[in-house]
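As structure tokens, one chain now follows by itself in the form predicted on its own.
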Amino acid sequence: MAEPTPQNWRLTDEYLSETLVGHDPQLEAALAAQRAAGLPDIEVAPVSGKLLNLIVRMSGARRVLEIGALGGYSTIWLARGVGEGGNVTSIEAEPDNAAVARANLDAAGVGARVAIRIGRAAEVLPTLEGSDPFDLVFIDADKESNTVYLDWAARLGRPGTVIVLDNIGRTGDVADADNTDPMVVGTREGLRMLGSDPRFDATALQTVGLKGWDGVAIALVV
């Protein structure tokens, strides 16, 4: 038996994604963009991005939202999920994060699919208000803000809303009640708000693979 180490995650996860990804030439393209723009390697593993896109296609999501778009590669998965006449609505902080990612959707053939809006989400999700309700929300932003996204999620959503938020785990720090690292405690008191919140009906999964030791929630609106 293969011992549990991060090297052998990742040559696990390198073989799920050969064999059930595969090789896409624009995807690969999108991780090429960012690696010359500089940007941090923290995009979401391959077999997370196919993930995403089987949650938005099996709930029929056709309008999305996405806060924390970075070089735009999950937003393409996110894009190809919801098809022609979805839309996906993906938030960035950071212009020159956001400069990267509308190229990389163009290049995809997505780009007509998705609008971005550049600023801090805290700031941008208020002016979301009025708009039909989203179908999906991923959440892969800054985790202090989690339980603020979440509000914002079920706010901007209606009965049936899909929430995915990444990155749960934290290397296992996040059952550790004594760490007091701010994204720590930003993802237990996102957690607890998913566990306590009546809106709200969830569960989680801890991840292994190229991206470490992590995990994922999903909600539903309820």
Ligand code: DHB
Contents of the next structure:
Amino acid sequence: MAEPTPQNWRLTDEYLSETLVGHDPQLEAALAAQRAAGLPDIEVAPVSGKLLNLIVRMSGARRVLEIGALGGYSTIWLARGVGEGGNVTSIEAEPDNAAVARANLDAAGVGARVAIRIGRAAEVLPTLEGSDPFDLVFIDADKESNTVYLDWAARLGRPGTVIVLDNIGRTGDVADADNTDPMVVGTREGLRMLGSDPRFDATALQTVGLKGWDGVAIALVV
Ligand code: DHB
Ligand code: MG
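Write the structure block of the form predicted together with the ligand for the protein whose form predicted on its own appears above.
Zooming out: every chain and molecule, the one shown earlier first.
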């Protein structure tokens, strides 16, 4: 039997990506552009991008909010999911990242259905109040602010809104209550909120793969 090593997680993820996601020139071009621009390679893995796309389609989401666009890789997956009549609002704090994301979305043919809002999410989110509720919110930004983002996701959503929160595993550090890394503390705070705040019903899945040991939480606004 194969050993449960990071190398084998990676090989298995590559096999799953090849088998179930396949060759995708638009997404590969987006990744290449993102790398060329010097963005960190912390975007979601292909199988996770496709998971986002499937959750959007399974839930019938037409209005999607993303917190943390980076270079737009996950945004492309979300924008494909909402279809031609849908729209994605994606918040990105770094103007340089937002420019890469904009170019990638346009090149992928989904630019017209995505609005990128440049700024700190904590400042942009209140400006979204008063619009129609979002059907799905993908949170993938600074982990220190997870509780702020979850609160806004509930406020800008409705009963039935789906929330996906990235990076809940943090290489296992998330299980360590004594860990003082602000990203770990923020991740734990977010999970505590998902488990105790009556607005949410949630679970989480650990993942191993291309990105190592991590995971994703999935919640319903009730
Ligand atoms: C980090 C952030 C992410 O969203 C991710 O998927 C992986 C790592 C980080 O900031 O370290
Ligand atoms: Mg992430």
